[in-house]
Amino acid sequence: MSQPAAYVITRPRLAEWVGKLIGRAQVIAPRRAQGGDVAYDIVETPDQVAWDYSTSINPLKRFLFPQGDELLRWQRAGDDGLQLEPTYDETDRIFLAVRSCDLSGVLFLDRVFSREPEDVYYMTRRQHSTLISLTCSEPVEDCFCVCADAGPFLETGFDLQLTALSDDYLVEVGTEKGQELINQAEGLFAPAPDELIQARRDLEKEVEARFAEHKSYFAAALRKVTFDRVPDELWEEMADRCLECGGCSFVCPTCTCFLTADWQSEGEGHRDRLWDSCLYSCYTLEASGHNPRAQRRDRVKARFFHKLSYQFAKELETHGCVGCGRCIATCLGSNDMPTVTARIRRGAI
């Protein structure tokens, strides 16, 4: 790009910049909730994003892998078969004011979905979707997105990242995407001096530090994991914690398991794409009535395999953690990553 990678915009103008921006899509933002939580949805006008939220009780893959996704639609074509029409999502988002692990969660789920054969329904949400991350200045309790690599700040993966300082945004550009949007914005964007981008370097060494605290075993785990080398007993012990409710997998932004469901009625119907989760004891139950993952401690096992293998780290570039902490959160019997990732470096409870 010949135009400056770095821009600048005042936090008076920010307003009328997402306004254009509603004007020009569907806009996903932290938006406040029932009771103070925050939680990405539509915004219609630009008073709702919450800017000084910390973080979002939710993911963003529930709107490019929606907990209930309509994959086709099929009727009655005489009395010879079906006509099938497949059911694509061409809506123009904008994910605004997104923190950097859930941008990296969307990441994870590109790469899991562009493996071949490729998801045509994920992708073509995500080829209509612009990314505008924004970092982070103080670490909440139970964040570790600094041992996954996943923030507070990025580098790449981003069309814009925003990042507050003083009365302004500093502004990064990272795809030809994101570069239009600033050139649609009319002269409310100017490039950023190099005392503002050397202050958000700057930024970025103090707030690391802030989250360095915080940690998750994952290189130990890894190793242990990959090697079968955690004892039995430990997942026996996790296992008698789980209680197989599930919530791990759908507050996680890189969980991926789903079932596929029809409906019909009259001649017609449509076949749905539904989450699920590997925890639940039916998720592997074959027809024949065998189910090679029958016991609790083989479900928890196989769900920390996917996500601390070499073998899944090595095929997507990444283990599948981000660290955003949902997990602490929603995890009745502590069984969370940073938990987990603890107890088998240690070998024991």
Second form
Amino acid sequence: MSQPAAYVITRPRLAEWVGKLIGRAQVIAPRRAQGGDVAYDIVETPDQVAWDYSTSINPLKRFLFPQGDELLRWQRAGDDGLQLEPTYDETDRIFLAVRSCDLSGVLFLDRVFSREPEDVYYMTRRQHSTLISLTCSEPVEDCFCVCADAGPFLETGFDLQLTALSDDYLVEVGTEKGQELINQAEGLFAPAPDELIQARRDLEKEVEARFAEHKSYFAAALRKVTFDRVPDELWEEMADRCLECGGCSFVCPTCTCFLTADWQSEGEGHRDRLWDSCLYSCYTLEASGHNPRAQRRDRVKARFFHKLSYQFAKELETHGCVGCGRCIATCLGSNDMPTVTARIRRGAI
Amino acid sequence: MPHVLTTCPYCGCGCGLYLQVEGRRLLGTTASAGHPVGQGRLCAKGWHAHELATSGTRLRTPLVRRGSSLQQASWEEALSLVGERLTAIKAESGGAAIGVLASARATNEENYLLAKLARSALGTNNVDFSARLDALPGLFDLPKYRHLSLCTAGLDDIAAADLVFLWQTDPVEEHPAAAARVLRAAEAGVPVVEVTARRGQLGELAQISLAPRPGSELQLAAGLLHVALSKTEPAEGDSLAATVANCTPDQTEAATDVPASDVIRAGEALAAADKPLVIYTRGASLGPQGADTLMALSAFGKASEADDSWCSLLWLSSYCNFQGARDMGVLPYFLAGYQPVSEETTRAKFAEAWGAALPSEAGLPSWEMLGRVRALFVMGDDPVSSLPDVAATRQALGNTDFLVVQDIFLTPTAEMAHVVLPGASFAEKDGTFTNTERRVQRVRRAADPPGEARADWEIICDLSGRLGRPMDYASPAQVMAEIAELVPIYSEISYQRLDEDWGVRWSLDGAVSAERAGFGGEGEEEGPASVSQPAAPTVDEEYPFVLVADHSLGAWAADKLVVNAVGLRRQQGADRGEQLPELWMSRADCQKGELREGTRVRVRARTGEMDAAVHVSDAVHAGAVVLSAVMREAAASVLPPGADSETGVPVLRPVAVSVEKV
Ligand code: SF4
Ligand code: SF4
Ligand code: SF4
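Follow the form predicted alone with the form predicted in complex with its partner chain, if you could.
Expanding to the full complex; the earlier chain stays at the top.
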């Protein structure tokens, strides 16, 4: 596409459109769960989409790289044969109204899982998914996407990007796939007038200025971590503040550690992969009983080296944090990303 | 709803979590951000909670013993066998010949129904759960002490406190939701005083670390009280000051090895505190002189600047529904809501509601029940893993004429059963758990039980019918409605109310007075009656170390809810297979004895010996050697289970040992 296309849709029509999408694919959108927390979840009716949400408790990877995922099944065939059958998930999924940081998280996962050898399980799900993001106009207390270059508005990466502008939504098309969705929704979208496109640009500027207060100091931390200038005592102190819950890995849109486990009962079985966390003491435990990262300090260091060093940032195009802020809420100790970068910058707890 | 809000099935904190479901399949677990306990956080157990439900090792069909092996059976066969045998034994030997163990992990509704079945259909008050030992039941049974084994404070009081004691507990291992709060308090500058033979992770942040010789914790508590009380004007007739009058810092140092200067520092911090909070768990109650130690801790508030509205005791239970099991009358002496079985009016009230006469004789506690009853029905309890004397427990179970176990995994107790009934996990049924701070919270069905397994409340109803007392409930919500009718402390609980909020804490005051609930009120004792000699064993040249059984160390790694959860078992280090028991020893003592990590050693006590592998630790204080309490079967000859002289409750006392390279 030469010129990115933009459309406008009114709020009532938006609901109609969502209804159509639900008829066509599994639609995953922010949804209020029992108790009031908002989670990305399967929606069955358009009114279940929580358009006014700030952040969701779960990242999108739960649907593309589930916490517990069956990889293959096997069955004994005859006397000496085994019949193996990989379990690919080809469900069509539309991710709707996802935050920019979360969409950036998916793009990060794409880069991780498409490296050779490609992860077929993830890529199959990805090929069957459509990403419709929703820009942020209100900074949320805990997030800092601006510092992570992952929002609040995106230039690319989405199939469609929605921006709420008074009565209407501006819809920017990012891909052919996105354009296709517009084309299929006869009469619901109209080409966006120039004023609306200008209004969106103005909003972006205004919002970025407001988001700027939400900082994580990546630059200094990146340098110090890359050149190993963080004193061991500081890692040690951070290790005292890690209670090994694994939560930071689980809520993070960019974390991808996993392990596999096999189940079997008479004549059949399956292999699953399960999320793992680099902070678990058994993460690096080898079969011999030797554990190269037996000290929690070494594991904390490894985590942030992975997230913050140039080596990894170069390989994966950005550092491994999209600024979603989830680890702030979920760290049982106090090793969330902004706190850790601030400590590293200051050089002390 | 694909995200089902429920309550963590592991420790007593009761964090809220969502089970992620697609179809009827459990995909994972997410922390609830708004939940008042978890506040967006979970420990590793919570993050892996779905794994125990999806485990390939779940019981899927009833099992009936044929000869020496347990074999698959139909529900009809299993339940009619249970019905017939229990009816016959009751007819031959009376209801008192039957015992019932319910569970600190089953829901309130299930505990209530099983206690009802025991009393109304089987005619027995032998109703208990073996994990109840954790809270020093000997004390609990006396109303005037009951506040000591009940969380009068709440988890959020940790954030409000201006001085925190971690008394013989390691919250990082035992109660991570509490640990998260202590960590934040410490970072905000609140002084933390750690009292333990093995420093926990939070010890690194503690301002004062006290390491009393194992067995001298009571004397340390008395010493702190002495210092704190000497800072204030003694009230007239103050018996507490008189009790601790001789526990001077020097005396305390002599009795506990804690330097007098540290005793003074900690005692003065206590005296000056407006909101001191003592966090304690089974480590304190199961210690020697546990009863008196708890009494001494209960006087800490009085020795400080705290006013009467501040509760300074935070008891944390290690099971998701420990509190609820007691609330529901899974106690030999009380009907639900701590209403005494001995009271005629109480019995009459329940008899009318239940349509059956109820036994008036108090029943036996779990540790006395085993070996004395002919038949035992166990739901979700595992006395082999909970009671201190493993060998005696196995023997007693082996001598039981008819043992029925209803559970989700084949536990060591279930392995000995005549009939095994497969129940549902927390993810497969509706109900409520009551957390350690008395918060009643919903447990919600998110998936179907595996195979032929059934929700436990359905099994109980079915069985009760076969015993001639049909129970007719359409859902656990209906059971809760009946509980609310009969149990004053639950009178405000309904599923509707629980759904509107994050659960409801039943109150110690207000609508339900403390006295009606049987807690505190008149006659509440303050402090121990006297401070006896330390129970610390005397060390000498032959036996130079004190060996202590640590209840927080490795407890989860041995728990069936961890061992059967595929990712969690690895996280908890339960994957390492059969190994020698690990003996934690200080670096200094290891150097002296030229012992390295993994060195095989022989531990000798006056009563016997055992082999162990050394773990060189910076957390253990010199002179102490620490063994996980879950190793007590292997260690029985060295750490012989005994009974608390005060309460008769079985405990593991520290002993003097020698440690030599094999
Ligand atoms: S490190 Fe924290 S803030 Fe950054 S993407 Fe991961 S969870 Fe979000
Ligand atoms: S969330 Fe915090 S406590 Fe949990 S593993 Fe990560 S750093 Fe450690
Ligand atoms: S702290 Fe306790 S209740 Fe909370 S997640 Fe951990 S085990 Fe569950």
